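What follows is a single chain, given as structure tokens, in the form predicted alone.
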Amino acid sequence: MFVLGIDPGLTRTGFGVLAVGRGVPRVVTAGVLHTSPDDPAPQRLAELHRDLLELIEETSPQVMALERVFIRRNITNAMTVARASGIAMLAAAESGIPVREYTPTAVKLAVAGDGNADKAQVASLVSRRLRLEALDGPADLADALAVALCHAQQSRIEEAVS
């Protein structure tokens, strides 16, 4: 099974596609959606959803790990990420595949084994968890790499039970 993981932001949109069966997830690909903020929210928008689009016909995951968007203090930031979030689920359901929701907390507890660990924890554990030397790239890679794992553990995890 292929699961998409998304970070997702305006600015920069992390994903990770891993393949999931047997043994340790292997990294399919990996990078970093960019648009650029001096262009219109409404362009910026378009821009994501091909390149998610794009992204999905690549790489046929089965399913989409998306980080849930979490309201800290900046309402503004806030709102950025859920349009971000919500055109991911729009080319994830004009794809055909389902789509997942973990709170950061649920994916660093999954990842990290504590809901509090920090980005730099997420990120070594990500690492050695998929057994890549290095994770070059920003924090955006690295949670995006974290959704899917989340995902790949809480997946085994309702297998198991059912």
The other form holds:
Protein chains: 2
Amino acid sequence: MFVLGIDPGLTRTGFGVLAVGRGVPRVVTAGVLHTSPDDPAPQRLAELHRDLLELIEETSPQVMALERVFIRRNITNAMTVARASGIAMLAAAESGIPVREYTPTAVKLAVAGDGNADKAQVASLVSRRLRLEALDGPADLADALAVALCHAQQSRIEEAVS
Amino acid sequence: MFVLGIDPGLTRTGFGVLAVGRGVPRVVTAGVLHTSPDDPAPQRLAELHRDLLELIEETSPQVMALERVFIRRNITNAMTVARASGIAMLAAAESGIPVREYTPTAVKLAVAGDGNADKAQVASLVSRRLRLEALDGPADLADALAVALCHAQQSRIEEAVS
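What would the structure be for the form predicted together with a further copy of the same chain, given that what you showed me was the form predicted alone?
Then the entire complex follows, led off by the chain already shown.
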């Protein structure tokens, strides 16, 4: 099973595709989709939409694991992230794959065993668990792999108890 | 100029197209796009996306006037509305028309001269200013016509002072 993890954002959307089987999940591809803050928001959402459709077509995941928008201090930013997450959901629906949403706390619990783990801890555990040399990329990339790993783990737990 | 006013939402998105010229703006069409709360959010966003593209194609507006998401009490609902507004922005960008956003306060000020006007006052003034018999439809419809009217008024004011 291929799981596409998405950490949505308008300026940067992290993505990571994991091949999930019996052993250690394998990273198929991972990266960050960018849009320019100089462009109007509608154009940026359209660019993100095209990039996500292309990514799904190229990698053929069976499911999208999406980090749920979480409001901290900056409400305007949360609104922008919510728009980007709506575009991610749309791309999944148009591509015929289901979406599973996970809160940041659920992702941290699944990956680090600690719902309060900080970004560095999450990135470090993601790279160890995926047997990567290091995760040097931006936090969005580690977060995208983390939500994909969270879904992979949850679906195996669900299989194991059912 | 045709102005498409949009009051975004996942369950109900209000729309209203105004033909704006020298006299009183004329209502070309107005209504509400629905999606079912029984369907998963990604499917609902995809349905809204298709309906909006179809609406823009059928009515050929030159601009979309969009009510800006505003957080009141219900943050979860605001996130849902933000996703729907992202879909509206996407549909505008894909159709090659610009988007102008207006806060609820700006809309109320433009339409009713009072940023704290309630929904009934706004609906009543919208119907009077557009010379409609009455605005019996849901609030989303009146709100969509209100944001279209707000944009029509603002663009005429901008023309007059430039």
